[in-house]
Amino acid sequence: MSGRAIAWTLALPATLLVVLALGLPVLATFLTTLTSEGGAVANYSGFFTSAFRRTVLWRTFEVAAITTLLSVLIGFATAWVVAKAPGQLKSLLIIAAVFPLLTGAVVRSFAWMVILGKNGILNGLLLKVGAIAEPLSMLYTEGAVIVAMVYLFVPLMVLTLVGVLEAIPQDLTEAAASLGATPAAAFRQVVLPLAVPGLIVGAVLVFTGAFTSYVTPQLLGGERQMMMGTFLYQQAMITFDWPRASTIAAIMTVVTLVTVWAMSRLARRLNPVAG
């Protein structure tokens, strides 16, 4: 038997547990919005018509690509500290980069809840030194669910970046300097292209997770924010219009795989070797 023959028997009952597990749901949900009352044409069109829905999922699409935005800008500039530090300190780094991972998403919301609620601690700090005259209304906004977001997939981002940082050699960088390019041109030219594969894969995480959040956007932006993993608990879970929810399914799951798509497409373009 090859080496690809014993490769791909080993990788079977993996390839079967997935696909029973999590393939089958999918396509299950997939034949729904085709089989229920009136068919696709209904059920999507449905959707697409209706300006509240078409909507929600804009809010939805917003909220994960801005929150993607943040969380690789923040957590690539931490991803680098820590990834220079020295050994001791690095390991605390660390340890303070995934230390909100300990905790859970809706105790992270519900935190995020008394910071930024009317008699929270922010307007408290802002009235206490006088920069505002009366309280602010952060809470059920769409600001407030980004920050909520950030903070909760910033962790991700770094553990996905700093092994990637961390394998950059630094030999390259001191190469580059050495042939007269600024700091800037070598992180631009030399850094920057050798961490595309760590930015995609983080990138992709965090729009994912962002994309389909429930607990964040419920708890932080209520009715007034909805977005389209709450828009498919009330349908599935208040209404049962499982016909519905199916098609916010179908339609949540069309979007995440055509981003991660496009997103693999510019990390090939960004580095050809990576892709």
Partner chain sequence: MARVHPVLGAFAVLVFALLLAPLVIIIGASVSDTTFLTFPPQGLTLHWFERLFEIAAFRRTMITSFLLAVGGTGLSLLIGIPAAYALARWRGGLPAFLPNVFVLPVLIPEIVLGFSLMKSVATGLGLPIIAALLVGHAVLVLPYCVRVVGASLNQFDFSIEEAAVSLGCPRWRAFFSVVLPNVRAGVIAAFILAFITSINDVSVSIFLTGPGVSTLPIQILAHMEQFFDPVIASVSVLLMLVTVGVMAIVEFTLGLTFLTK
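Could I have the structure of this protein in the form predicted together with its partner chain, to go alongside the form predicted alone above?
What comes next is one chain alone, with no partners or other molecules.
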């Protein structure tokens, strides 16, 4: 058997799984939006003419964007400290970031329900110190969703950026110092430009993850703060409107793919190393 034939034989089962269990079903979902009653125009214009659906889409964008921004800022500052920490402490901090990361979204979102609920821990605390007279309704607000999402994605950002920062050779910051750059100047002129591509990769992971999430908006946003993920589930499994659910799925997919594509182009353009 030729090398080519062996290679194809070995790669075939996995390729088939992706094609049959992902490629074709997702394609079928797209086709539904084009061929179902009324056709593509009705499905998509129907989506965008409804004020409610536009609000859901906009809210999803907003939550994902704010989550990304906060995760980048918090993640970068934290990763900087982790990357600079001495060996033992660094391992400990990495464990402390990995543990929440590997714990599922259900558990982590549930924790924030306990904290932010009407009879929750935060309200209890605020009542006790007398900061408020009545418990606040924090659950089922956009803020609650954002807080829980930032909590969800900061560990991912920290671990990604620790890798990025550690990949910047120490030689370069030393060279900058030997040439007279203060630590602040070395950070701005050397470290930051070299970290940008990795920063973009992390931001894309967070944005697409937040934009397509289901568990956190479901538990902390509920019906009142419907987002694309929860909306898709509602249309598919509660009202059984599959053409509409397919339209939502298609929009989510396109937004994800366009974001990944645009950002990886941007990362390539900003990649300082390519001449």
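Positions refer to the first chain, counted from 1. Rigid core: the largest C-alpha set superposing within 1.5 Å between the two forms. All values reported here derive from a predicted model rather than from experimental measurement.
Asks: My question is whether A186 is one of the residues whose C-alpha shifts by 2 Å or more between the two forms, given a fit on the rigid core.
Replies: Yes, shifts by 2 Å or more.
Asks: Superpose the two forms on their rigid core, then report whether the C-alpha of V26 is displaced by 2 angstroms or more between the two forms.
Replies: Comparing forms between the two forms, the V26 CA shifts at least 2 Å.
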